[in-house]
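The form predicted alone is given below as one chain in structure tokens.
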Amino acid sequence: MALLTHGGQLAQIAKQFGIEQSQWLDLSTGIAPYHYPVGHVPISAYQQLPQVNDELINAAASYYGHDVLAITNGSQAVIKLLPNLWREKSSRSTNVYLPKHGYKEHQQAWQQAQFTICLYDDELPPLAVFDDHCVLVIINPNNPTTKLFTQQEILIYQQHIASLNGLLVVDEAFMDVITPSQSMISSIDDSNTIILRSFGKFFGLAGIRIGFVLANNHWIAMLADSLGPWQVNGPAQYIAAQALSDKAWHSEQRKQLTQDRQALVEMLQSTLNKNEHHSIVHTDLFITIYFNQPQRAPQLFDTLCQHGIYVRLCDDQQSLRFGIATAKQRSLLACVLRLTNLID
């Protein structure tokens, strides 16, 4: 199985460029630079096998607005599992439609399960192309393109896919920062719709590895049976329950991320050579810059790495993704950009 390139692979990058990990500014992920404050965690959370946590279930149900859910060790385990579960449920299914640019673990999982991969660009395929028992995967908003479909747009596809006895998978890993929310969670019914939600990105705690799947009772039961017990460790469950319930912190986090995103966009626009890039797109968790010249993104990636700044060179090799930076981090990034003569 080929390992895909992701952001956050700092140990590998540090070794490649010969700079100690502690000396790097890591802006390679879409993880918030501010984390939920982890206070005291009861020792029982470490000592006992993780049980079904009613406090966490209730907190997640309130936060997401849907009480039929599965708590998982991040979204990745579910992404890998879904193709085989779908094949068991719908043996005649062959085609899966995925975004050409996006989180490539989706494509790899369906490819390894021997499905036929049909890629679409920024816009969803015409309804007429879908066949019986097909699968449609939507990453909303998309990473790294930031493409966002409205709930009304996706509803049309949900109804059509349901009429074909197909499966709709919506990865909403970055939906927490979209206002107003375009989440499909409120439209989960008896159709084959599965929503994936990330915890670590918005709450800045990706290392505790926890995520949520929202679907109908049938799918949640299938996932629970396939994933088995003790999916998420006790401390992670305890921390997530506190974080999901803290509405005041949610509000402050969104406000701070918006301010920092605006400041980072302004800094990049004023610092980078305006003739080199043709667009800057963004969410409140990452910014993607598309360059005109084919080799400019790899060159800039390499230059930044030589100065201990790690950003994400996107799969298309024509764009760079920057995680949201704090004021101190922005100052360092701007200094390096100027020092390396990347302005007019």
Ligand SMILES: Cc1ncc(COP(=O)(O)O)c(C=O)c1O
Second form
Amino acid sequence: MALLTHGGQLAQIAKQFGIEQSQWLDLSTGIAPYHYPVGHVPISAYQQLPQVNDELINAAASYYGHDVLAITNGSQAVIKLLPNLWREKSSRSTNVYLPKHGYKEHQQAWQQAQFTICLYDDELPPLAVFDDHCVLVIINPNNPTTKLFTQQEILIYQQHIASLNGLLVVDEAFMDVITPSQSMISSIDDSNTIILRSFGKFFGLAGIRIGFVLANNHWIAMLADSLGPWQVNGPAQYIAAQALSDKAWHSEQRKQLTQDRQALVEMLQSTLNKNEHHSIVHTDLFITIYFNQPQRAPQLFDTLCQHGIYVRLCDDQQSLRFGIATAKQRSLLACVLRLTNLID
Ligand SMILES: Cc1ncc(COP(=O)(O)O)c(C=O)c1O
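Please could you give me the other form, the form predicted in complex with the named molecule, since above is the form predicted alone?
The next block holds the full complex; its first chain is the one shown before.
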């Protein structure tokens, strides 16, 4: 199956538009523009085989509020693994319910494992459609639509899916910036509920490849068994343990991201061509603009690229997703948008 298009594919875009990679403003992902300050990493973290250490487990248990967890090299690795694990556990399962718009790696993974894909739009399907051993995948909040289900809404589905011996997967890659949190972690029970938490986005360190799965003992043991030893490199484990424990940094990061998101939304609202109809939705890690005029999103994507600004043209071809920009990045983007309004 083909590799999917995502944000963050700068090398490819730079080549396509003939602009040196270092000259770009990359707003194509939902990764925070401010990263946890990686200080000194002890040389032993590089030298030794990476054992899962208590410091990291305790830091993650305290940050996520649940101490039954698996440490992985990002949610992506688990997204690929889950369909086969579920097939082993529940051989009669066929139907998987997935969001029509959202991180497409979920759909591809279940498709590759020969499950039947049933896509739902913005709202979850009616309870009556689910059958025995089915799978429901929820991305909460959704990327790129920002659709957020409350914990109460998901609880109803969790109970129903459990009664059908099905599997509920909740991808909470962007939950760190949702207040009050709607995380399902506090509702993990004996049922098949798996929660994926990405580390790289909120902490701005996507390159170190670390993430967490929260579930019941049975699932965590199964995951540990499939993943095998030394999944996550030593420096990543060391850095994540510091970052997850640093409460003062978490609150500063949340405050800064909210401020920058507000400023970016205001700038976009005042700068985008007034004659074109659009709507803006947001989380504090990305903003998505839906354009009513067909072709407007690809057109603006192309114009921005010609000026060395890379945003994400969403799969629906009707919307653009912008990562949160710092003040300096925002003024550059504003200048280019004003310029393109003049020449469009
Ligand atoms: C909704 C969602 N889930 C999971 C991932 C994978 O993230 P990671 O493997 O870095 O944890 C992404 C990446 O963009 C995402 O958008």
